[in-house]
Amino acid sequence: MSNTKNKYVVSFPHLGNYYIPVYNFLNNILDSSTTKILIPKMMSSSTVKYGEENSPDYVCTPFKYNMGNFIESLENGANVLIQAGGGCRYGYYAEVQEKILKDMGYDFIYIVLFDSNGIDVKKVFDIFKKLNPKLKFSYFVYRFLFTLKILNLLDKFETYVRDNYVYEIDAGKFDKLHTSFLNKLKYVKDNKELNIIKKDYFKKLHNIKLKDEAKRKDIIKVGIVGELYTSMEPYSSFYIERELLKMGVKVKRYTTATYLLLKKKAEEKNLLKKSNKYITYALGADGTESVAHSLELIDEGYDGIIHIKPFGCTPEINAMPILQKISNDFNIPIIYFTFDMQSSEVGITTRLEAFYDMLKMKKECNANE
């Protein structure tokens, strides 16, 4: 489907609420007179269907989800696609996705931000300058760094909400403030405005009344570890965090975009040191984090651990027997979820409810003893 109004229509895959800093970045470096930014549709069954029908059978699930995003955007007029890539073998998938989509008859420009070696800022700038010849390198770098600030603020806000959601006294306050915060972030212009938003919204955030410590002791605490995509894109894990929060479970999740972009590399040696009883070398992708963070959750007194991964994720498959040994050594329940196109929401919910019931009975038994 072509677009006659704009020379370029730019789109990208969906990943939780991270479309907001991406939109803000693109909105400020591209020329609005020639370019439209097409925010991808929220993930849905049609996204999954498109991805599954047009991807190799045994490729990992995030590949298929992203393909679904790309096809929906192309069908809605996009002619420039941005792929992030990186992290694991997904960093080698860009060429495969581009070839499949062009074989399907789509005509588009394909921009890869990250490859197996990371990000080359000058190379990425050169690509965007073709879309906007007036773009200056210094301004591009400024907007890139500013986007990292937005992303970091988004992660801090959502981490606080996640950590305290079940302690909320007046139900719905976190949700209402979160929605308003996202709307503000989408169009924030500069550091001055961002600092005002930060001061205002974090003040409101910390003013939301929470249950005191005495009323928190019986609440079940669960940590989520595993592959990055299923951790950050809620649709791909059947909104597992939301379901846990609805049950009244305190949820902790380590994986965020801020962690992956700014902290992961620096923490690798420390994570290996923490888990040296179980692993000697890095497992690749998020496997090392799954082991090390599980041990941290045990130290922090969590009642159970949920390990999530997409079908076909080799590093997480390697981590699973190690996690099982940790479960046996520390007598902490761990449940494993693998998500693919055949996963049943009813089946996932049933297993999750059973896991919660088991954790609750275990906690009550320990309290009685």
Second form
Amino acid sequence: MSNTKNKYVVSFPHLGNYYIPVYNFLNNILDSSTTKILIPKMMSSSTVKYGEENSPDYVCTPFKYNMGNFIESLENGANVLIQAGGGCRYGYYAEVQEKILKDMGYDFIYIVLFDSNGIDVKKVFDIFKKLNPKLKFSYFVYRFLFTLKILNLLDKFETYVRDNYVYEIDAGKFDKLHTSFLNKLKYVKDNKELNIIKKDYFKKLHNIKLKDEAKRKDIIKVGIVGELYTSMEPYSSFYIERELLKMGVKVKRYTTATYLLLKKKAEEKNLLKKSNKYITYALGADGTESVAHSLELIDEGYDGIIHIKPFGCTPEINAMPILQKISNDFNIPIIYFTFDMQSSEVGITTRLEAFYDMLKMKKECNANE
Amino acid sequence: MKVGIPKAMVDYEYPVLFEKFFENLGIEIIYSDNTNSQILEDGINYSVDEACLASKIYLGHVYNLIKKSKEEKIDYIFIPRICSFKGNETVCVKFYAMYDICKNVFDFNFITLNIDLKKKQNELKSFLNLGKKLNIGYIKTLRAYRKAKIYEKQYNRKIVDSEKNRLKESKNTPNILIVSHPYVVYDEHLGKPITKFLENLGANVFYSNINDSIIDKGYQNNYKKFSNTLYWKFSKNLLNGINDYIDNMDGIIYLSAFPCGLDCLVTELTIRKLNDLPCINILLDEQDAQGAGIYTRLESFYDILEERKSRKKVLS
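Could you present the same protein in the form predicted together with its partner chain, rather than the form predicted on its own shown above?
Every chain and every other molecule in the complex is listed next, the one we just looked at coming first.
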């Protein structure tokens, strides 16, 4: 398909599998006769290279990944870019990225969904209206809410898979179902169809045979806490979750898009209450979550905690001294990973394996006592 | 009662308000020493290694006070928590967490004050709460706060006026604007050696954090010329300062502590927008806080400015 036919080519940065609800949203509100939606190239070493070369040196890593996605999309013909924005430094990314990309000579329309005050639906609608003059406000809001529904379902599905992956008896079943589920979600049209998919796939999901409770005892359980981008975008954390699952470790993770968009605000007081022995005030961004969720994981009897963040993430650095204290108080191993733009996976895997061995020995020791 | 105040980070952002408040209540203040290599070393030891240099120094100062506490009989160490202001204005998240970090790292009595407008804790309220914690009556606290606030206003006016006069009377050598957070540029160990060095070369050094916007609200939106969506209070102030001084400057030095989360974005944008004025971006980390590499760079930067200035004179 040639780009000359399309007036607009719309693109956005990657974040895990969330390109699916985003694609679904854009596909429904934009006019396909004039607009093409370009899913950015899958994260790769070239994304890293472009991002690194064109970002400030010591900015936090998600900025660089976003830049890499944008440049690759622009090179593939995109002329409308969408950035989500959000809290902490994410809210300020947009202005700097736009300036850098324009200085590089690219010409494009830049859309920012959230600013630091939250989302202004009317403002966002007005921008999309320019791309598709036929768009109606009520339909736009409907599609937006529907997209949240898809997002929610996607998170539910992936959380179930994550929680039960290591208990799987016939290897590969979860993966297969996951892929076909993603394909279905991408083009889901309305509520009715979504409900059918939900029923169908969750039935299939629950039908996958799992190990009995008795055989689960020896499995090591690890919780992942930390910054949102590295939690949700597997490439940026060198597929840490997948590595753990491959080792046969049960993984729990709290951060999902559903949590951030819909639950975070209501949870805040609760989190502070849970962790009031250690912190009095919010630590900024997801720092409070890291502390409160670590305490929760300890309560639930997890064997170890993995704290992940991109380089330069201040809120998570704030949380680290507190986590260190918790680690001492409860005698629970916590390992800290900082992900930068380095391209070697080996260093991460080695540390992860050592952590796993340590947890295993600790568990065996405790069992023998 | 004696209160210890670490002379780092937040104390530089509120240079007189806290001090005067305690003074008005008759509470004695013990300051930590000026930053020195021992404080830096202690700070590094007590910090997470990825934390920013400024926050490491802060912990060093807190430890310095704790060491002094027996001798000086310090009852509390005062660590304010600064969070959110009007609209979407906020500060670096490091200021959110300093109190809780210190509480977890050190075993001492800490006292805090929480300015968080989004949670309906404005400045006045936070001071009244502080008074309550110190068992001081409502009226007495209120009066102390008001008096401190008036003093702060006068103090700000005085420094802005004196800087303006200095600019008017400055010598014919290059004027250099330093764009840097006050806790970096005024720090004895980080910024002071640099500004002293520049002054010895003959430069007239000005500071963007002292500008009209701190005495007159009418100037508070000047930062929008450089950055429209900026929401960090202290960075806004620096950009307001650039706007104030820019016409009279020959060069700009951006000075930040590694890895300052705000500066890396704001400086990048400002440098790109102000591309007709010579500038240099200097990043201080714990290794070359006093290293020679920086001085060579400063010297050659200064030479460029001098050269440009003399050429301009010849041309005109």
